[in-house]
Structures are given as structure tokens and as C-alpha cells.
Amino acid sequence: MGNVEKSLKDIGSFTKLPGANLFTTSTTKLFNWAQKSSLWPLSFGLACCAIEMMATFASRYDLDRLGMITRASPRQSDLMIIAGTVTIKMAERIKTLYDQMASPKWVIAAGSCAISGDHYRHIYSVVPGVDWVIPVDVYVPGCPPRPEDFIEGIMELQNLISNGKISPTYNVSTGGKNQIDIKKTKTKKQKNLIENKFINKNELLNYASQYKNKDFLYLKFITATDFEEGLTLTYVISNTKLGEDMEFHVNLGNSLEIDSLSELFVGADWQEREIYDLFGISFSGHPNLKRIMMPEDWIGHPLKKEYDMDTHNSPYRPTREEYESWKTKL
């Protein structure tokens, strides 16, 4: 009974009676004590701060002693720890998971990126603080915060729950063969760049087909660059048998359309989608040309020089004025 008395003495009083002990408290205080002593966090992490969160929940720190049991389902969780950078695409998922959590529920924002976006705060795809998306009860600063900081934040949340906190801060703004031949691994051939030239965009399919027939079967990458004179596409395909690469470029100028290589190279599918998403270049003949990184309703193409990095994207990406005015109220 001694350990129980130490944890319950602040919410009530014990009275010794002949043959029994009587504990007197209110139901509100008792329920708050039960809730703070049995927090079930969602096993959910976003970026590098999540590694420290995992260390905190590992055996060294033994958070089970605080009643912390991680759950894999939001429907069995009442605590969400946001550990990592919150992107606009991930904000939708965070909101969905939060809505599915059991009530009453609480949120801890851990790390500079989750709290304010940190040095990513003005990047087009980053939310400047998760409290633009869901309510937050406790902020744990750091980059990343150490496990001791996580524990302190959890204990602060337990204190708030004990005191009956139910109104968190909420900001609102208007996606035999298994053996290795050691000799072969040591004598790996250096890739040789056999060609590096510019071609006309109308020759793309014929040019790539010719080299594919010469066993250049692997598309290493496609990328785009926005120069002052216009967009340029760079392709690199490889003959893995001979260890040879072939690089070629296409000047698009002001044109934003070119033939797709998706029928020749499987890897062109998602690489062309990425370029379409970030540069706005359309690939004719692509089987599924739609955004791959940004939400479908995103306006503009973030890697073009003309793109405004402070573009407003409701509800999770406020304008610079909204963000700066919000900071002055803290």
C-alpha cells in the first residue's frame, strides 16, 4: 500500500478504520490520475527525431514504469508524439490519425521541426509547426531532443492531465548460386562515359531506342534544370555488362512537353512523374502522369525559378504574414 499511497496521496486522503482503509477523493481527480498513469502513445514517427523517440521507448529508459505502452493502432491510442518534420502531404495523414484516436487524447510536439519547422519553415512543402494541423499540449525543444527531454515532456503532460487540462493550443490557418565471387567484386569495372551531347527533342525516342538495342538497358536517371534560357532535361542510360554510361541532354526552352521514355525503360515512369510534379514538364505517352510528391491540388511547380517559395496553401501552409503574426502572439 506504501507505493499506492505515494501516487494517490495528492488527489485524496486515506483514513484508517478498524479492519480496513478508506480512500476519499473525487471521481474527476481519480479519472485524471488513471488517465495520466496509463498513456498509450501511437507508434508513429516522421523523421530524425523519431530515432530519439525510439531510444526513449527502448529498454534502457523503461517507460513502462510510467504506464507508457505503445500501440500500433490509433483507435487504441490516446497520445500522439510528433517527432520530425511535418510536410503538407503528411499533414493530411497526421490529421486522419489524430481524428481516429480515442478521446480524451493528447499531443506532444517533439523537436524543432515539429514545433516550428525550424530551418525548413519557409520551404514550400513544410508546415511551420504541427499546431497548424492538430492541437498540441506539450512542446519538447531540441534538434533532436534527448531521451531525457522526451521523458520530461511526458511527465509534464502527466502533470497537465492530473490538473484536468482539456483545452490544448490550436492554431487555424485561412502524398550454389548464393556464393559470392570475391575476385569479381574486387575487379568491378569503372563506369565509362562514352558520350555526352545535346539532341533535338524530336529525336529522343529514336535516339534512346538505338542505344537500348546496343544493350543500354538501364535508365540511371532523368533530371531537369531550370536555366535562365529555359528548361534542360538530362538523361543517363547504362550498359551494365560493359560498365558504360551514355549521357545526353535536351533543351526545351519555353516548351513544356516532350515524349515519354516509359515504354522503353520501366524506371522512366516515376522519374518523369517527379519532373512533371516539380518542373511542370509534360511527357506525352506516359501511362499515369500525375503528381508523385506534392498533393494533387497543389498550385505551381516548386523547383522552377519563377515559383514563389512562400506560396500560401490552405489550411496547413499559412502565408508569411499569417505565420509572423502568429509568432508575435506566443
Contents of the next structure:
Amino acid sequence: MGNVEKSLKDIGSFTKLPGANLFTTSTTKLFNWAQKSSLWPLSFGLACCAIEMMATFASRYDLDRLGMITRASPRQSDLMIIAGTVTIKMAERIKTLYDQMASPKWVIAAGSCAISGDHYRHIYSVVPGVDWVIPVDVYVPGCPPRPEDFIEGIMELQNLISNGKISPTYNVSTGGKNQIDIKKTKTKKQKNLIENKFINKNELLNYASQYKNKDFLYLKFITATDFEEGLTLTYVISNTKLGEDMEFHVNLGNSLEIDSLSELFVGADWQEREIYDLFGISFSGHPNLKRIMMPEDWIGHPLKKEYDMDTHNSPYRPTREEYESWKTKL
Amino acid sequence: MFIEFLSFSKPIFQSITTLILIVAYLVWLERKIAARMQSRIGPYLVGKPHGWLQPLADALKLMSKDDSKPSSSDSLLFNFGPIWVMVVSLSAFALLPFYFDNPMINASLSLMLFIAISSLIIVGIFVSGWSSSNKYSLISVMRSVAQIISYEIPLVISLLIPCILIGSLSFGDIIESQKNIWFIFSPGLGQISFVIFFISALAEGNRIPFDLSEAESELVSGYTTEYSGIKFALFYLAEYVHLFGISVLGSIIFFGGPHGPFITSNLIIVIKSLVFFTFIVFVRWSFFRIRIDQLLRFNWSKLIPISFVVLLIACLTKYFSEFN
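Can I have the other form now, the form predicted in complex with its partner chain, not the form predicted on its own?
Entire complex below, previous chain first.
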């Protein structure tokens, strides 16, 4: 029973009077202890992080050890675990559920999508972080967070509660004091990048073959960027023996044509097809310049700035009759 | 006056405190058993030896929670529901010879009175679901009323069979007659009536496979959907009090009450009802939930005819053994 005495000492103190042993505590501490010891989460999940959350509740990790059982009704739950990407459609429901929960209530944002939107951040339907909608107490990073991370987040929340954090909480701006200036932070430079420059569009083939003769045999990647003024192509080739990279860019301006590198580097084939597919740059001399990701009859190139979701719909959608005929065929 | 009131109410307070303590730890026991059945550990870190402070933490947390009420609900009925459920399920214990050697109310029809009181729980449940102004609560209480009213019939008949054979409706006589052999061991009738009693007791207590009023996949959490804080705690506790009452009733009617293998004591009743309760928990965590139409069809087309046939056989047995 030594452990009980220790846990009692955490929430109060023992005093000895002549003839009596007293245990004194404050109700705040007692109720804080009760609230942190029986956090009942609302049972709902949004995406793949919820699978990890279920694993955390299941036999190997067992959140019931901490006194957590899921409740289906928001009125009876204390904790909301946002596990997954928050879409705008779901954000309304999350707000409603949060408002329906009886206070004191806490929120854990689990997974990088719930924290910031992650790589879905710029998609039209995704909320960039659930703290745009509801206040968040603990952020659990990960993609998805492992069950250990979930448990650590919950223990962090328990620490917050036992230190007397008042709920509901709101994200108060720190007034720019503690915010990190992004420009001042040092970016990690590539050590083995020996050259990085813009070249003219016409000298691309010469330039590339010249470096290929200097043992730069491996084309790491080709990518395109759509600035408002025009498209820019970026090439990175690498000398695997010396471990050196070199990077060169081509400003295309308004023209959408450039020589293909597929004669020099075999790996350029598919990457140029992808750039053709998504940006519409045609590579002259490419053996097989077809769309690689989108359907063949797709109109427009989706990664260009001028691409509009409404005007460039998929031109082909199977109709009800076609589905039926396929069924009978199969 | 006040002293008189105290001396009168002292046994009531004693027994209610004991009962609520037992029931709080029944919740803990159920969580532990469920965890073992799913190869988990269950409550462990709240109060170090196996989470023994968990019921206290849950109760304190529910007390400190905000007491929310839907703005469109009827506040009188909304508050009345949980109090009624708790009061009724506690007052049914006044009839059971459980805490004291004699029950607090010693009536000659105590078994009938027990059934009458404990079936009043449905009034509280119905009122709370009706006044929540929530469609899930309303559907839930509709199901609950249909279920409990129809399963009341086989429950009462299965309890009548031992009463007919023994010839009394008071718990004292029923316990007395099982001094030598428990009723569950009486050939044929004992086992069949126990099976009917067990099935309809599960349905009365809203337990899986008959927990249709709280089906999470369909009705958020049934008639308690809108309740938070201490009112929800009353519902939660009342459900277990009712279940424990059924367990005590089963151990008295079918398992000989305080008659143990070597000693006769009220502690034996508690042990027997804990075993009975554990069996109910086993059933809960290993079965699926059936549909409402299956539930009612099973009752009206199978359970009730069988129980009537068994009742007839019991009457004939009594007739030929007594009068010939």
C-alpha cells in the first residue's frame, strides 16, 4: 500500500496532531486528480490516425489502464481526440460535437494532418489544422502517431490537468515574442552541391552532355515550378562516384517547348511525361510523350496556376447504363 | 424528533452506503473481467494495486462535470427521470434479506412486491427519454418499454414456478425450503425455469445480447444521450444496482440464498450474487447484439409459450403431489 500513500501525498499533505492523524487537501486538487484519472474520450475518428488510436485502446497498449473508456455521447465525454485530416465538411460536425461536450473538456490533435493539414494543407477542402475550428490542448505529432505517442500525449494532458489548467482553453497569441522568425532560421545546406545556376534554354542539351562526360551519369530528378511569370524547370544530376550533385534551372518564359533529355538519361523518360501531364510542357525528341497520371482524354494540366477546378472537369464519367453493361459483361 | 429520525434512518443509510460501495466496485469488477477477456489489463494506474481508486475517480469527475440540459427539454421531467430510476432500484433492496438478517420490510408477498417495485424503473427511463427532446432518446425508450414490458411476463412466470412448488411468496419461506437442496437441482423444472429467468433477467437489465436501448451503433447512447455529469452517474449506478438486485434475487430463488455448503450467513448471498453477476458479465462480453424484431419475436413466440407450459407442468406436479 506504499504506492497509495505516495499518490495521496501528491494531492495533499499529512499532518500529525496529538491524538489524530490528519490528511488535508483542497477540493481543486482532488477534482483535478479525479478529472485526470478518468478521461473519457468521445469515440470518433476521422482517418488513418484513428486506426492507431483504436490500437491504443486495444489489448497491447490498453488505455483502460489510465481509466479511459470511450463514450458514444458527447455529453458524457471529457476528451476529444482529433485523429485524422479535418475536411471543411467535417469541421462543422467537429465544432458541433465540441460545443455539445459538457465542460471541463479537452482536445488532443493527433497526427500532422490534424495539427497543420500537413501535405493536404493547400487542398481546397482541407482545414489547415483543427485549431482553426476548436481550441487544442495537446498536439501529438506523427504521421500517424504510434500508440506510444498517443499515450505520451494523454500523459502530457494529465500533467496539464493536475497543474490546474483551466478548460475550455483558447489559443492566445503570444504577441510575437516567442514566435520564431522563419527568415532567421538557418536552412540546412546541401554539402555536396557543387553548382547551382540558371542556364539558357538553347544550351540545355550541350550543357547536360558536357557534364555527362564528367561522370554525372545519374539524373536525380526533373521538376517544374509555375511562378506567375512563367514556368521554370529544375534539373539535378549527380556524380555517384564522388557523391557530388549539381543543379541547373531553365526559365521557359511563355514558350512551352524544350529539348528532351531522354536521349542522354534514360530516367528522364517518365519524369518528362509527368511534367508534360501536369504542366503541359512538351519535350521535343521524347519517344513517347503521353499522359502518365491523368486519364488520356483529360482536359488541362492540373498543377498550373491557371487551372480551374470548375472549368476543367473530368470529360469522361461512366454513366449508369455503362455500369450496368459492364456488370452483365463480367 | 431529529434523534428519532436518525435512529430510524440509520439502518437505511447503512445499507444504502454498503450497497452503493458494492455496486461501485461491481463496475470496476466488470471492467476488469472485460479487460481479461480481451487480454488487456483494465484499470491499473489509478490507485496502484489494480486501479482500486477508479470508481472514486469516476464518481468525483462526474460530480465536477457541467450539468447540461437541452434548451427544448422539459426540465422537471428531465431531472425527475434519473432520480426516480435510482430511488426505485435502491428501494427494491428493502425487500431482500441481504444486508441485515431480516429484510427491512417483511411482507408475506415480498417476491411480488419486489417485482412490482423493480418494474417501476421503466417509468423513469421512459420519462427521461421522452423529456430529452432527442430523437435517439425517444427511439431508445420506445424500444426499452416494448422490451421490458414483454420480458416481464416470462420473468414473473419463471419466478412463480418455485413459488408454486414451495407454496409461498415470501423470501423467508423460499430460503427455508431450500435448506437441504437448492431449487436449481430440482429435476427438470428447476433448470428450465432458471434458463427462462436468466434470459429474461438479461433483457430486464438491458444487457447484451438485449441492450437495444443503448445500441451505440444506432442510437448514440440511448436514453442517456442528453445526460451529463451527476445525472448520468445516477443512471449508470442505477443500472448496476438493478442488475445486482437481479443477481441477489436469482441467488435467493434458485441457489438457496444464505445456505452455503458449511455455513449459513448473509455473506454467502453476497458471494453467490457476485458469481451470478460475473456470469452476466461473461455473457455480455462474449455475445453479439440482436435486432429488436428478433428480440420481440423470440419472446412472444418462444419464451412465453414455453414458460406457460412449464408453469402448467409445475401446477400439475403440485396438484398430484399434494392432493393424491
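Rigid core here is just the name for the largest C-alpha set that superposes within 1.5 Å across the two forms. Small disclaimer: the values here were computed from a predicted structure and weren't measured. Positions refer to the first chain, counted from 1.
Would you tell me if W33 moves between the two forms by 2 Å or more at its C-alpha, with the rigid core held superposed? No, shifts by less than 2 Å.
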